[in-house]
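Only one chain is given next, in structure tokens, and it is the form predicted on its own.
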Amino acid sequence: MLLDYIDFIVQSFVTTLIMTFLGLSGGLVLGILSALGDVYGNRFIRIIIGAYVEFFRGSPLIVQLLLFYFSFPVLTGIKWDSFTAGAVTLMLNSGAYQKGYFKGAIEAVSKDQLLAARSLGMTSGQILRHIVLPQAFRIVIPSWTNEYVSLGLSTSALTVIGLRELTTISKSIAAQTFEPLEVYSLTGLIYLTWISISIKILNYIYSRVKIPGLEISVGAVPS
């Protein structure tokens, strides 16, 4: 009975796909611009830093999409469906925690390296660009795998406000057809076959890739 629901779940799960990704590359951008403005920026930027992501690392990630879905239309009158808001507490939810990791991977890069960039007369632009980013995108892939895995999981979350989405779906899927160990039981395989297969990507990726002496510890989260 399962195959006549087949492309809901394929459809479900490309919706999950995507809200990953979405949330992914666009709190991969709010975590770079918020390391960097907290490890240069002023007293007043660290302080905004600080606490959007107290906020989104302090709270549950169930009730920031109820926020934004409920409350954040009707304090400012900006209409929006489920997939628009969930995709934005994503971002701003991943950007949280990777400007933690971005963090600690810019930290880690030598202070020998700048210095001997500076004496050679590069700006702190070309010393950005050129240096400290290209390392730190390096050093941060085993945090960063475990943020992809977080929150490829955490899609499930989304159900709360509706999105159909491969949680949702398989809720659906198993009230109607009365067999729920057969349901969650395929869900749960779509979920390990894919954050598996993932895993052993990015794995790889940093092998290739990685620098030696400047690992960084997988699931460290600086502050």
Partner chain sequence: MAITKQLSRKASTILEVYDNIMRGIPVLVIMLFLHFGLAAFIPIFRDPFISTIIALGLRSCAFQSQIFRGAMNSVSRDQMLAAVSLGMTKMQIFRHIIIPQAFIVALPGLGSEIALLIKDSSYSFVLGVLDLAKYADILRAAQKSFYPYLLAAAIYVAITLPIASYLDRLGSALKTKYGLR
Second form
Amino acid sequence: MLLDYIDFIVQSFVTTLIMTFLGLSGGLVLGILSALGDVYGNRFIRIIIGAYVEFFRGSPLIVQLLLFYFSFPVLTGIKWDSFTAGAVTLMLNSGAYQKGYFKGAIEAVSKDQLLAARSLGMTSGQILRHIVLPQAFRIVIPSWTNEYVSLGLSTSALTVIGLRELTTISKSIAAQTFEPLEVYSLTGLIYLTWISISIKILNYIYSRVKIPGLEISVGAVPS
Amino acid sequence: MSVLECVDLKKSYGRLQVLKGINFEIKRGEKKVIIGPSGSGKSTFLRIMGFLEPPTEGRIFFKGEDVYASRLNLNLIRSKIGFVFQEPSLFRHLTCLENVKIGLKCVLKMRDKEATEKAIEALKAVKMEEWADYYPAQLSGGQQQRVGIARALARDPEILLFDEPTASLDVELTWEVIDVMRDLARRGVTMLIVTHEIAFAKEVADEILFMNSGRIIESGPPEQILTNPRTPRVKEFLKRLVGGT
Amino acid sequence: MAITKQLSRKASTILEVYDNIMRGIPVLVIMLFLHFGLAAFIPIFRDPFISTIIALGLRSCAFQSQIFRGAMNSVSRDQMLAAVSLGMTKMQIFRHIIIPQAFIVALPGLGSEIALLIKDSSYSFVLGVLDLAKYADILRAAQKSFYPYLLAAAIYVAITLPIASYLDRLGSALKTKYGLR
Ligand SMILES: Nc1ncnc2c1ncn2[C@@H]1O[C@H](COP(=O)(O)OP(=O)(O)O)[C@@H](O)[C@H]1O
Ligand SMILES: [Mg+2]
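Having seen the form predicted on its own, could you now give me the structure of the form predicted in complex with the partner chain?
Full assembly next; the chain just shown is listed first.
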């Protein structure tokens, strides 16, 4: 019976949540830094960031996971477990996507406002902190919701490195019970419920911090 | 005493020379108006006089000190100059009050209470105090410009620079902004204004300067420039301007 | 699909539910569901290759309908009014006014969707289809070396990047040309 496995399912779902959270927050930092580097940095920095982004956006997450989990130790001699390798890969992957969203949001802050801030005598740091980032954060929320959904679902790819998250556990339960139809239906339902509730919450947050005239969304294409 | 002065100011963008040697001075309490065709370099001149861009050649003095030669702190000087732009350039994520306060707090390091008082005072001067808690997108273009003026005014600047503050406004909205500027002029604020509101210029200006392709080709008191210009270029420009409106 | 959505309200609710399901479940789980769950009832899903294609297709439908819906909404009200005032029928407006413009606006989104399809085809690895990623895995096992995965990743980048960036550029070039938003 499926109920016998409920503990495993809950545990694995928690792992899925943790991986999503790690990937998103690491990706947030990486995404903001690379967006800033791409907008304000010099040629060299921009090329490095471009290569990073194209690599992680252009290749499948599965291949990235295999690369980091299996090949990285071969190259460096450092052994790491599937949890660490998976978290790092997710961060790098999400950072590449979030860079695009943040870059769009940063560029959506009009040049007029930057000049006005300068005319008040604000330093570049102050302008970034008080003018650019507060607006960029609000503008980015809709795209960021997309990234949350897409990364959350992508955690199922972690099964290729054997991390015991929801999809991996579903696979082994399905194999043990010989009831794949029920098992995968339940798995799908769990993902669906989680994602739907998350979207509701994020949309609520967005409606709370929304400011008149700042509700433009940039490049909110799911990918 | 001169507030701003420049000597043989030149500015090039790449191979394009936009300003071709400008000498200019404005003293405390004076109001000067710049007119001239579009693309003649008025905005560039104002941005340079507001220390938002360095000149390619020439010297600029703020209250007698050569700013670039003595390597003065530009942000400090900018904080003593008020700038009002053509496009409403309010910070979109801040209310009117916060827009006015942010310079006071970030740059002049005022405490919150003091900044609020100052900001409300400035908003009153432009008759926008009732809109203090609204966001820019909720205001008309004219109201946004008035808040922009309050933001520039709140720090008691030595001089206010206006770059065609009414050029992107409808006729009716133009008047409410002009009224505010007229008020400031009466209070004796030093102002350097780019505008094509000729009636207003005639009323408040001590001197009108005509700029044409990077040079000031004529200057003098409003009566003389507006009614009896010496150069044909100015005459033609004024004829079109009056005919056009 | 996006078109149906505009035409009928009932169809639109059903499609909405379909959309939400497809955007809320990992495509890998859909594949597993088809291949292991449904194969007993529908023999065709015994083939992992077919399961992969159908799962990707099902989800791509949902994504593309979203892309086209956004693109069609971007056609301005003024133009619709003008078309109505010319006496065009609803179908004519669709065919001659909305579709040509929507297609241009949708190009960049389509580009990243195609790239996504190519990348997600790698999930078939889990079902055991021999594709680029799987092949690299075999190579790696054979050689215990670093390069096969890197090579696989590079090949994917080399395929997806030009497609996505070409359609993106084509889209913005056409938008500028026709003055679309
Ligand atoms: N940042 C810039 N880079 C290159 N060219 C510029 C820049 N700013 C202004 N220009 C050019 O300088 C000329 C004068 O512009 P501007 O000062 O805006 O004139 P005005 O305000 O009198 O209309 C124009 O030809 C404009 O294209
Ligand atoms: Mg100008």
